[in-house]
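Here you get one chain, nothing else, as structure tokens; it is the form predicted alone.
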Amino acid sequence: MKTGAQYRESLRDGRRLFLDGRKVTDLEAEPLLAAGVAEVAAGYDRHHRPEPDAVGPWFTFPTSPEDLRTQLHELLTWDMTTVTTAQGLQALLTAAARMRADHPEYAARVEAYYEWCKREDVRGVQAITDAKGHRKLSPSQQDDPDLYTRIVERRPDGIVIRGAKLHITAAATSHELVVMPTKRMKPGEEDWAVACAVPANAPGVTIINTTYAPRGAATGEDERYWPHSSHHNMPEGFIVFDDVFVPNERVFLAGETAHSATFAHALGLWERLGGTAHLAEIGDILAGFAQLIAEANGLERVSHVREKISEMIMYATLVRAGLEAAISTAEKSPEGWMFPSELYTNAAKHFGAAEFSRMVRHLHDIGGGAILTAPGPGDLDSAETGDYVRKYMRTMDGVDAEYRMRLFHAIRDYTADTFGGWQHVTMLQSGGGLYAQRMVSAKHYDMAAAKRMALRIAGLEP
């Protein structure tokens, strides 16, 4: 297992990173791109043990519904990059077990990978999401082929890659590109039908960077003002494949449009239950944040607050339920791997993503607008302000100014800044969307038994 020390080496790489239209040759250099860094080495460095054989436990399929539950509890204490490690590993060993019958050597090549991946304690990203150009046309339709990442070379030792990835969360504090066609392809869309892993210094490969992390924290104003996204942010990756060539132990598809979809599926599984854990955790803290910010303004026993308050407490409710349903119902693969349910884990995380917006919307209504307007901790600092802040800010006898302010700026910050931003349209996108989660549930759910159950009432014979 790596150090925190040997994680922040290993990115010393020569991989050809930009930021704001800037080269980025030190990641720890750009105060933008460095937090995300701190968090990943410290996840090394939190899990580290020196055993030659010691792995860490984003290395580990899970094999019960007890071992999947525990991973997921864990998994909310792992930095993002971790997260996408453990999730696109996993995906990657779904798809090999359901391409094992007719690609058998895509199987073996997978697993050799995750062998390889687990041994050198590196961290990877699912890099899925094309540029898809004009979003009517297939790929083989598209005034530019490079539209959807695509084979524009096939050698004896392997492909050439070319094309982009967007919206790829922590691909430049990871060691791993690992490339998944975006959906199903058709006959004729073989080029397109691609899947392989690349290094994140690959020749040919740039990434090009946006970032949540807020710039006041990047020019050194007062961490009190920014409590959450100033220590947990990660950059968000354009990735470019500029003809990068791909050995063929690392290619796991190459023109089997058959399977094109396999991959999309397996790792809009393991998203979607990872997205489903994060929502009902994210309820809980949106629930508590509501109770502390109505306490504070002495408005928790008013009957429209209690209510609000009420459906957020059951919005985190049934998100867990639907999470541990998918949990309990878990099936396993001939390998002995443990899936989570398709139906529980999409209908959770469709209900969960759905319904986010409004749950921000009653921790908004009863904050109210100081959550944006709150003056800053300098102010409360100041000799010249501070005394008025004090006076004007405070609510009550164990709610001075400072507790009150410091709400403000965590329920700003996580719900209405940079960050809160950002998560408002993640857990809306993430696992792909809504209509997504809508087509797979629809596609699990028992419609036949629940025709049957209706004709009986009906008084008609199924």
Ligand SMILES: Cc1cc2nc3c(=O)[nH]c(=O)nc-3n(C[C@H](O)[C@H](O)[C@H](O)COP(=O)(O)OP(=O)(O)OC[C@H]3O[C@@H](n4cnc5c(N)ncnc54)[C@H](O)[C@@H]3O)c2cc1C
Given for the second form:
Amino acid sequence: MKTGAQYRESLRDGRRLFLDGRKVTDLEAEPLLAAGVAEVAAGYDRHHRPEPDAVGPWFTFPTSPEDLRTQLHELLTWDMTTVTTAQGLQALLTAAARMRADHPEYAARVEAYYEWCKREDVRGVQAITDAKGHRKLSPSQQDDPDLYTRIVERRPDGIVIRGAKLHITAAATSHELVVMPTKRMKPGEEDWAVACAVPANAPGVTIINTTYAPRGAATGEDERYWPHSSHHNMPEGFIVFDDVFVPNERVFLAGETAHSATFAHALGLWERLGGTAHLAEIGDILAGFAQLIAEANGLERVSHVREKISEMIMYATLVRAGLEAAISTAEKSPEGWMFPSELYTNAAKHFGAAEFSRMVRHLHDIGGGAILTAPGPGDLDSAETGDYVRKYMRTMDGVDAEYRMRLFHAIRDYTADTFGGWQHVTMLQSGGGLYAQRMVSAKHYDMAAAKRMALRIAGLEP
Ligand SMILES: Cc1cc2nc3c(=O)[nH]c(=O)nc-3n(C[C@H](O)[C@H](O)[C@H](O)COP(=O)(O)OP(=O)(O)OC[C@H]3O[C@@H](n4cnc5c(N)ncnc54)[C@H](O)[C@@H]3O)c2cc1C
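Moving on from the form predicted alone, please list the structure of the form predicted together with this ligand.
Up next: the whole complex, starting with the chain shown before.
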């Protein structure tokens, strides 16, 4: 296993990165990206074991409901670079298993790649979402064929790909870019049916970064104003593949349209399961914030506040219940791997994502305007303003200004500032958006049984 220092060193591999139009030559020297690297490096150190055959828990496939539950519990403590690695590799292995009968050579390549990733202790992203151009048109109908990543040349020793994958979490902080088709390709769209693995520093790869890392913290302002996001942030990558050569051993699909959706389907399940685990935790955090700020404001016994908090309790509990149902009804694949229920995973993720905004609304409603306007930590420290802030931000004995301000700063950072906005959209779009989750839920729901029950009530049972 790599140490944190080895991981930091491994990123100095000549990768082509940009941020705000500037070229980034040293990730750790860039304040808006350095915290992400530090978080991943700390994870390497925390899990490091020196034995030659040691591997991180993200490289194991759950084989029982207990394994699955434990892994989901642990996943909440991993950085997002490691989370995407685990989900991406699980999806790749799942896709390999489903392709084995038709394409044993691809399945063997995926398995060899998985073993290599494990041995080298690398991190990899799931590069699925294409630029997509005109949303109503298929890849072959676009006025620019590169709007979906495609094969532009086939050589005896590999393929050359061109295109872009957008919104890719942790691309700059990972070693490997695992490219998969974003959707089902039709016959005639063979060039767009491509899956492969590309090193982040491969010639022709450019990664344009965006981040919700707080800009104020980056310029040396007080981290107490961003208690969450100044320590927990990971860049999103806009990855361009400008005629990138991929050797055969890293090509997992090259034209077989029948399997073009296999990867996205496999990934959807693991990503939504992880998303639901995060939503269950976030639901509890939102409820905790609501209760704390209500108490700090003297409002915890007021009926409309209690009603809102009890709705937040229902939300957190039902998301967790859906997650538990997905785990406890998991089924074993022929390989011995445990797959969570598609129905419960998708329904729970959909419920958690769709109702998320309302839970944030309750918190903002209960908390009041100081969520946004509470003076900063510097105002409290200042000899000129500190006494005013202490006098007017306290509410009662036991609730002094600093305690209440720290709660407000945390709520603002977590739900109403750069990270809060990022989280708001991410909850809706991650794992393919609400519509995709509704489709998969409907597909796995037992509608025939539901119809039979309704017919029985109507006295129309055959
Ligand atoms: C913070 C963040 C991190 C992400 N990380 C990753 C990642 O690591 N890897 C990755 O591959 N992706 C990632 N994604 C991408 C995510 O999966 C997509 O944002 C999501 O699938 C929606 O795609 P889109 O953004 O292109 O939006 P669009 O496809 O434009 O969708 C917007 C809306 O239009 C609807 N729509 C689109 N096309 C049609 C159509 N033909 N007919 C009817 N309705 C349509 C959709 O249902 C949706 O409601 C991430 C996204 C975010 C926000």
